[in-house]
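A single chain comes next, written as structure tokens; it is the form predicted on its own.
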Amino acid sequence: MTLKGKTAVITGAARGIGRACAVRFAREGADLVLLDIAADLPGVGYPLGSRDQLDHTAELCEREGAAVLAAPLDVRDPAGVDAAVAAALDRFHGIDVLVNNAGIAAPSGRAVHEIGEPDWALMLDVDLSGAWRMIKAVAPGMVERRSGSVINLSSTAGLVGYRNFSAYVAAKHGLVGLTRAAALDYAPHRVRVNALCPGSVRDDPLVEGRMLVEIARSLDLPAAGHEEIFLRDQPTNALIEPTAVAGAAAWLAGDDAWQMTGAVLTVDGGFTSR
């Protein structure tokens, strides 16, 4: 229970790496305010996480012992992401730690004079904007508490190259940056403020991933046996689960992490240290 006590609030969190995290994050003691557009997006070539998804997580959460709070949110939206903030206070009376976890992968899969300024925007703006509008909102009150862990979930992406993807490298390699920048402006106020950076995630049916999928969709490998084509890049031979990068946030969350900020954390089985 090394989270008793401390309320995480976890974006994009119906599914995937978010609804892992949740999970874990509860069976730590957490109490959690769950967020996710729960809806499709224009321009995203695959469907979101569900609001049915969102209550799923939620109930998964309060199975483990969790006070939850689960609502829809765009990180797109400035006034919404203060809203739900606000409601996320009102409900706990503090913020902990938050998880930037909302992401798409798509738009993708093309050169980069083959992206349309829309799509281009979109990526950023959902995968780079976003978290840092929930850092906007939830860092006051964590200086003001003179306390908090944040967590920006970038990508191996984040520190390497990926043909065809330049949108989603740019954006994952932009949220490394502001980790570090965050980092410094609140080392101060002893807030901190991490990067882990995942390999390629099996999309595990228990928490409905379908992220690799989509990347592979993108990339326009085959459906069947997209898995064995990415584990040629693994050094380990296996991809990575979900749960391990939950675990990993954890830590950084917990009391454990205390002089961890500014870290780019790679859960990568090894791929990035070719």
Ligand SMILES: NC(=O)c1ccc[n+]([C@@H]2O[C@H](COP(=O)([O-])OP(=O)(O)OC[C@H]3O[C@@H](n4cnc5c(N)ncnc54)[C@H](O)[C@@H]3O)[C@@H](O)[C@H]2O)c1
The other form holds:
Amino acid sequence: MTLKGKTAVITGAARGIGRACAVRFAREGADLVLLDIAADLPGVGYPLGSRDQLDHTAELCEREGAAVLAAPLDVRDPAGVDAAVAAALDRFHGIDVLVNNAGIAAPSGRAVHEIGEPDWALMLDVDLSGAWRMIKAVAPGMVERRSGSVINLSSTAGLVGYRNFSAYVAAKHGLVGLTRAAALDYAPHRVRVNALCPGSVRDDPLVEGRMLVEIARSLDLPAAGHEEIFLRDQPTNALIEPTAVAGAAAWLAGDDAWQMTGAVLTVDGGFTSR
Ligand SMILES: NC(=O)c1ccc[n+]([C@@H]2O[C@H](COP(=O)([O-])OP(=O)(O)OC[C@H]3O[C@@H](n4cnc5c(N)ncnc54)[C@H](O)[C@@H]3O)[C@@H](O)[C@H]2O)c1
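Structure of the form predicted together with the named molecule, please, following the form predicted on its own?
Every component of the complex follows; first up is the chain already shown.
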């Protein structure tokens, strides 16, 4: 129970890595604020998390004994972000942990010069600016309480390039930069900011993740055999499990990681060590 007495806010919590983090955090004793757009987004060519999926994540966490506030939030909406954080502070004593997990993998699949202005702006707005907005809203409370842990879900795409994926790669590299700069801003206030860079995460049906298959689709890889294709680049010959990412997030969230800030940690089975 390494997170007993802590309240964690997780964006993109309806499914996938967000759900895996939520359930792990609940097992570790945290109370949870679960946020997700819970609707599809024009311009993203695949379904995003739904309200039913968000409610299911909440139910799984409650079964573990967590108090849960679940609400729809589009991280592109500054007023919505402020309102969600206000509602969280109203319900709980304060926010101890923020996991910036909400993200989209498409629109992708084009070379740099083929990307239109709206597609570029959409990717940056969700995958980079969304995390900035959440930190902006949560940080004042953390600074006041002189305690807090922010975890940004970047990617191996935040460390290396991928063909025909430049907006995502740029957003995830941006998230690494935001992590390092924010770590310096808040270090004197004992608020820690770290990034996790997962490799290819298996779309585990238990958490209803579907990003890997969508990455495959946007890169014109066959959806049916996509896991085998991503496996070829994995030194461990295993895709990354959402629970492994959640385990790393739980550790960064907890007090055992009290001297970790500005760190950019891979959970990639050695992918970026090649
Ligand atoms: N799956 C992978 O292989 C992988 C690898 C590295 C990093 N990541 C990152 O991990 C995070 C989670 O990915 P996942 O695999 O669980 O994907 P997923 O698509 O299964 O889940 C993402 C969740 O974010 C939500 N979301 C999307 N846009 C939103 C918005 N504007 N506001 C609020 N919520 C929004 C979706 O509704 C969805 O529930 C993402 O940031 C992703 O870029 C994933």
